[in-house]
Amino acid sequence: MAIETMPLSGSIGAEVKGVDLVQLGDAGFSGIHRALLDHAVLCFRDQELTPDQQLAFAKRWGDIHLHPYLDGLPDCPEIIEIVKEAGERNRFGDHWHTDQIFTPLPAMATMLYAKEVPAAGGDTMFASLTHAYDALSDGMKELACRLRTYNLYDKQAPRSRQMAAKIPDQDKPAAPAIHPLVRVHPETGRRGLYLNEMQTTRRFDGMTEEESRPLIEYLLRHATRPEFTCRIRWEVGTLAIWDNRCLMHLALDDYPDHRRVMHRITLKGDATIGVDQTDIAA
């Protein structure tokens, strides 16, 4: 089945329109899979989807992928919602990240259905990850083929209240996870960088923090320039998928005076696959 896509961007995203994704078949959802591949981020405008209807969408992409830090809702613990009263800081995914980065198996997708937005502001910006890849030198290439990223999830970092009362044991420390910093795309087979801001990715492996910082920043910098993001102005009933597997996301902390609630479900993912170490020049 044929997807009509509205490009958000020059390289990666994309709006589809006129779908319904509570009667979506199973042509339909193939043609969606599809484009996931294709655009990275898609948006579906005007869904009106109660927590069942959201968790039957995304277990049709898989498994369900539980956070191990933050409890969901009461009644449906496979979703997570994300609250900003007004006159607080948002800080819940204020920096550049690829969700669950700190997990062994870190999340396939991850779906954001908008409940409660300000008339402007908190949109969420996204950035190629394979794009990013892309563009480096050979020899940046082959130096990012050889590294594994330390991560670790800072049960400490400021958020918001609601978000904060969220997290259980918060003296208990969490377990790191350590990635290739080039990741092979499962699906599509395609290179890309795979990192967070140094909040979340700390080092290289068998690297110090002070060895590691000025690489983690320079790619970092390199992979969020303009020419690889797009950006998704949210509307209530407006859902997003992304594949964190190629991107990087950060949520926008400029409507300080407004509520915004939205509910989000990850998708459970595969242990990361690195580059063959016979065949980092390629």
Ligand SMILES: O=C(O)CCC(=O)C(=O)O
Given for the second form:
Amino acid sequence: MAIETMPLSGSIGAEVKGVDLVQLGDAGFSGIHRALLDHAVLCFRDQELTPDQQLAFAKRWGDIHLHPYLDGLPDCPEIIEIVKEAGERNRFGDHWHTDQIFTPLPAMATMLYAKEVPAAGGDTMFASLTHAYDALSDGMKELACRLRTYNLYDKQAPRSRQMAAKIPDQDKPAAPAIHPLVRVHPETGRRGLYLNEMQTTRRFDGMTEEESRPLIEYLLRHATRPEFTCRIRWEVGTLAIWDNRCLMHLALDDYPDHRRVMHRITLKGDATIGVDQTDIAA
Ligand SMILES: O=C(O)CCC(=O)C(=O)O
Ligand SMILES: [Fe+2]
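What would the structure be for the form predicted together with the named molecule, given that what you showed me was the form predicted alone?
Starting with the chain above, the whole complex follows.
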């Protein structure tokens, strides 16, 4: 079923019009699924969802991914409540990243539902890793296709009081995850860069941090060029879903005096697939 979408920028993102996620039929859902593959991030305005209804919508996409290090709501553990109080910094997701790259099976998609937002500020930004890959030179594409990243969650990173309290075993070290630097999207077949800022993507596999830093920093600068991005301005009742397999995102920390509360669900993903080494120049 064709659904009505309004693009958020020239590269990625769309607002979906006229959909009530509680009433959505199967044809409507498959239109939304198609739209996510086309736009990488979708938002829906004015949704009224209880935690159970948000969870029911999430389950239409597949199994729920439980965060390895963060606790969920006591009566709905699949939902993580992201809270920033007035007077605190927002530290959750305040750097360019794709969710759970630090696990062997990173989340396929993330869904955020806005419960309480400032009148202005607290937007989320997105950057297309597919467009970023496509815009590289052939030489850089070939090099990138041969590299793998070493990713590690930083349990000690600065966090707001509420978010730090959701990490139970802060002293137990996290396990690293290795992924291809160029990931093939399992549904579209398109290639994209796949990395986070260096607080998670520490280095290339088999190289030192010092050796890796110049190229990681270049690729991040390249991938976050304004023309590869879009931005969601939240209202209470906005629900967004994004595809972690082909974009990065960043939560803006520009509303120091306000509270913001979001309900977040992540969806299970597959093992990452790199470019077949015999196929690199394709
Ligand atoms: O709060 C936000 O806007 C996004 C936070 C984030 O990075 C996430 O939910 O994965
Ligand atoms: Fe995130």
